[in-house]
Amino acid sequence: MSITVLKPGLLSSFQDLGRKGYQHLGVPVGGAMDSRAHRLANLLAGNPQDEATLEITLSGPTLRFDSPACIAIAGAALGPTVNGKPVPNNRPLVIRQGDVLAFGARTAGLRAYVAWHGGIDLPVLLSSRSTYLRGGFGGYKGRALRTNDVLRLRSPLDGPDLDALARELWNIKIYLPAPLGLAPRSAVRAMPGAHTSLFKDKSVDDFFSSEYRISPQSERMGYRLEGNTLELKSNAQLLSEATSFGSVQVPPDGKPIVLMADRQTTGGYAKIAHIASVDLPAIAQCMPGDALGFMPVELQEAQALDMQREEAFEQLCQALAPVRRLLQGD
């Protein structure tokens, strides 16, 4: 019932939907950078959507399975293979004892997510199994994977005939609703916020009309953007307030920062906009050096897009009932 890490990859850590409800204690929410791909991988593996998955960044790990398992991979296309043979994203896959899962060349996106049916045995800390890398807690020993780590499955893949199970799973037709696809966007949708009026009109126009590039100094905490410098109308001092995933804050150097999953809990910089939640996965899949543009949307439109995405997840969850029945032996 275990998996051995032969190579850890560039940055592989366990994430779920985050540690919500503890920002007042200074504990960041964290969680998966691309929650869409994380939820998708879990559903395809027959799991609840908040089960911890392995978030893989750019260069994936090499894992040896010491017991059978069913996995699903979603998100970036990082060339996954089992025993050297390519395997697809967005499918439940039966893995045999002794099989080796590895990753090759990236062809799209930055972060992939691996879900195990039944999950990995990780402690729950403050209602979450997410790894907070800066704080060194949660997930697997509070850190990214290392060579020779041993991951334990919470429940074995029961049933003696794995070949029959694999055939039955493969024969299930899986259609992803369009809102759940990995579609790159030319412009990310963003809402003006309470602080937008504090910026010079030209800066607001620049933000919504010019191109920015993602700085190499970008990571799970925030994406720094390089482009036109944004200026306030005056040097107003703002009170610190709670931050949220997708807020675009502008420090004194005028270079905007998109706050991401591991953002700090509070901040006092003015925020020029807030990214629509439905487009945060697209940013999470961008590489340093990639170009980003922003287009304004109203709150009602952003909420409608959220609703559309949730309906797509519900539709997919219902369509995957046969997968869950097979994996649970019903």
Contents of the next structure:
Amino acid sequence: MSITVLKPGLLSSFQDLGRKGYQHLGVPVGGAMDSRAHRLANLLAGNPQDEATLEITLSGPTLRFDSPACIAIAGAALGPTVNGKPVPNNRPLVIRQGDVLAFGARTAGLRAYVAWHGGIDLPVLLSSRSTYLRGGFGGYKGRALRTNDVLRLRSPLDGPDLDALARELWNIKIYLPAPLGLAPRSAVRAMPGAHTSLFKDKSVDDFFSSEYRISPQSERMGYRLEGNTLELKSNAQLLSEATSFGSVQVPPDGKPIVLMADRQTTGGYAKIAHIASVDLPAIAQCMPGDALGFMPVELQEAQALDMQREEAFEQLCQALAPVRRLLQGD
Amino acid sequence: MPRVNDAVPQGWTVVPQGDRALLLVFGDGIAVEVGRRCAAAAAALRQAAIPGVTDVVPAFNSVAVHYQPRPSCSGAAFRQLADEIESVLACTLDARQAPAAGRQIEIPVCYGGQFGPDLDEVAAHCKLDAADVVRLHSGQSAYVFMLGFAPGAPYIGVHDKRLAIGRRPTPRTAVPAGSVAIANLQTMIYPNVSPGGWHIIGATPSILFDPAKTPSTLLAPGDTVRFVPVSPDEYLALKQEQEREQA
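Right, the form predicted on its own is done; let's see the coordinates for the form predicted in complex with the partner chain.
In what comes next, the whole complex appears, and the chain from above leads the way.
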């Protein structure tokens, strides 16, 4: 019924689609940084899309399975292995009792997501199983994994013939619809906002045409960017107001910060643009040191792209019905 | 600021904030009347339970509505939602009608000394005695405009103009939980140990945020607060009581 953490990895925390409905109380949404990969992992493991997955960063954990399970890994290519043998991303994988899941060298991306069929037994706090690291609550004891932590499966895989199950799952052809892939982008799409006109014209031009570099001081709360500094036309103080995932705020030092999953619910800095939701997973997979550019997109187009991705998830969900039947059927 | 719907006669604009949120803006500047309209609009929108809306976040002069894409409104999600919001507000938000009052909550504060290391500095800056600062801060009830900064952290105001002081030039890296701090005629109470740039004039034993409780926060936007001065002994007694309750 359990999984033992042999090594915790760099930063491994449980995340779901976030703590929605509490922002007016100052509670950050949190949730998966790359919600696309999180949802993929869940669907491939036969789960609903909002089940908590383990978000692992750069250098993954080593986990020993003390009971059988079905898992799926999606997102960054972090060299996953089971008992030392490489296993693929984007497939349901049957894990036997005693197996060890480990990660090796990164070849692409930053964050991978491990979903367990049936989920891990974690308390629901304010409608979510997401870990809010800064607040110290949610997920597994409100923190990242540590050595010797024991994770409990909510509904263990107890079918008699794991080999047959593994074979049948392997025989299911899985095609990811194109909008669910993560094509590398030289520039992410961003919309001007209500504050954009407060910036000097040159700063707006710089933002949309020059290259930025992701600073080492970037984490789940925000990505700090190095590059051309951005200036306001006047230094009038703004009143604090709500922020969004992907808002690009500019503090007085002129260095933009892209607000990410664990962002504060409100802020008082001017926001030069808002990144299209469809491109947020691409940023979530960027490493400190990576280059990043921005290109303008119209609201209508951003929403159409967002909707296309939602429809692709709907298609995939229907296509994976055989996986769910196999996992739930025995 | 682009105005989306000019047909609505009275005071607010709807502007997109990216592709999954929009902002309703009610007037500018900090004023309790504007804050109350924001709180009333937020309450009406929450009540309306518009499909796809996940969060409604009032602030000083704005209300943010966070939403999820809905298959039914492909390509025009913002427009459609903006129209739905306009009709909810047009029905429920009448400028002539005073919005329902929030709760009235007393917050005990031990002012000065180790609990309020900046009290004397604030008094000197405002050309007042420390006792005057306490009297002015606790003598008037104040309004909870919004929660932000941290879970359960309230922005409370507007205080007497004689308490005018900006932020500290250099923020502290760690402010103790429960610190009651002022800046720009407002009070912030720090629910947890966190960095902070406001002037700490006291501390409260009240617990501002407990995720395991319902509701999880002591305050909500729209509430009215009165700060009640307590002695260090009373502070410690209240704090022990709170801790026993939590255990």
